[in-house]
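There is one chain below, alone, in structure tokens, taken in the form predicted alone.
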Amino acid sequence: MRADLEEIFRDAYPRVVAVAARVLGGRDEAEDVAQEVFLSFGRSAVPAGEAIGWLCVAAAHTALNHLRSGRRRVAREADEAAPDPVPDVADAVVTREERRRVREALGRLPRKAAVALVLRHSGLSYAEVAAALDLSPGSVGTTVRRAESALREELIRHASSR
């Protein structure tokens, strides 16, 4: 294991969980993803200066793998069956359904587009996204805009195929 793991874990854990939660929609599974990511990181030779970017990309990839693999189906069905104490039930159902549709569409995007979108919308700066994905900082905005457009198109395409 790495000698710097504890320090990097303390600094990066909240951000890694936030990236995974952005994809998965829940903190519990996001924390499971973070655990997997830090275990992999602990066995890696990633330089400490590149740790945040590597961890965030790994969190996005791992969360997308969870999303795409269908491992969440049982948990999602259980969550949908359990009513949430919400004042306006209709709004809660619509919001939950929209989030499910966006996550499914995100899972159908090309991996690099999905990761760029997740990282940027998880609060990483353009420079951090660029470093994490080995892009030039000037191309991050274009990459994210194209990913957003592809996500919109995927949502429309899937909605019209129902």
Contents of the next structure:
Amino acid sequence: MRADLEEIFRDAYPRVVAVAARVLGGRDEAEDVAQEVFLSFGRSAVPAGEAIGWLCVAAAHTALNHLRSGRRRVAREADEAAPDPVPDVADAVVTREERRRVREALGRLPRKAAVALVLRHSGLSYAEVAAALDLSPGSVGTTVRRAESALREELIRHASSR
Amino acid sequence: MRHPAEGTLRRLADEPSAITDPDRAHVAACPDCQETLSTVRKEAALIGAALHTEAAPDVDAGWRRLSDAFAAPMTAAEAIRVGRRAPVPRWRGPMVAVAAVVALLTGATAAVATDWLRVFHTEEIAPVTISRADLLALPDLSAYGDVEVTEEPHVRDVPDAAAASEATGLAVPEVTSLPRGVSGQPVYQAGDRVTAVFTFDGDRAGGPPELDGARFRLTAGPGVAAVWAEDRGVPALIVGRAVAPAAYSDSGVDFATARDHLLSLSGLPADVAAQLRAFTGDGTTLPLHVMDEKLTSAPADVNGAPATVLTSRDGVLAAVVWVRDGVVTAVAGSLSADEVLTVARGLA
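Moving on from the form predicted alone, please list the structure of the form predicted together with the partner chain.
Time for the whole complex; same chain goes first.
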């Protein structure tokens, strides 16, 4: 375990959880992802100065992997236990359904676009996103913009096909 | 002047100072760009709201959890996950014998604690279900004698499959069709044979007199692996092959004698010890430890060879491992069991 881990962890953990939560739509699984990422980071020789970018990118990738692997499980669970739309919980059901649709659409985006989108919306600067993804800072705006358009279109297309 | 690209407008919405003065001036005076900028801002806000999730974690609790994880030996799933996410995956350190795939799958503690079980020629692999608590309770070999590593694995990257094959003498498995979500060229790795000599110490372990000072030479490898990564090195697929573990005794001690004595010392529950006795009865079956809390195992068939499929309970990881002609091959990754089996059955 690297000596600077605790300091980096305390500084970066909320941000890393937030990145994963944006992908997964929930805190519990996001915290699991963050733990995995820090476990990996703790055994790495990533320079401290590059830690936040590395951690956020790893969180986004790992969360997207969870998203992909969990999709079948979510679909199966939905089939097995479709909730009755009880009026007083209808809003919660709708919210959960919307959240699931967003995550599924995110999972269908090209990997780099999805990661850039999540990192930017998690508060990383364009320079940080560029460094993390080996992009030129000037191309981050294009990547993020295209990802936003693609996600919006995915949501619309998926909604209209239901 | 031409209109700035939408990417530039997108950045203008976030970081106006990063945009050049001429572009800013153009947008300020151009109705078309203003309209586009308004759309860009609205969509950014919409997507931002859609992605937003409340997540204010307890940092102290998180740190305690992480500290506990570091205090415990790596599990198989963790070992593979660590390999998946390292920017350039490398298998290093004492946890990884050159039988890298087996060590990777069984995890550090299992590999160290149960090397003595590999005192035979491996012809097949069979899962042994063991709880994390029981696994952690196992002492390592140093509790019973002296272990000296006489050949190091020297795992390193090599340029291509031909170089991996030349370095190890093994035919490198060729993936004919990559699963969905895996692309690009793999990084190839090669490792030399690892050899360790274990000398039984009757003072530490007791046992019958013939065991005191008995020596066993344990070997595994060489091995090769191909690792597919995505973007900044998030590996999605690992295909590995290694000469299966074997062992030799120069003391004439009957393997069953050593096995039964070590099992009696290990503190394993009776049912686990019984599984191990049964598996190792003919000296050709390598137990593959399956931690019940983390993994499930199922039998399968890879082109005629009996295989074991491991799947992490969280659905993130799957692996399949099998032995043919004294060579162990494994396919693992962030895939489903069906996907790793498809890759395994399609290897050329």
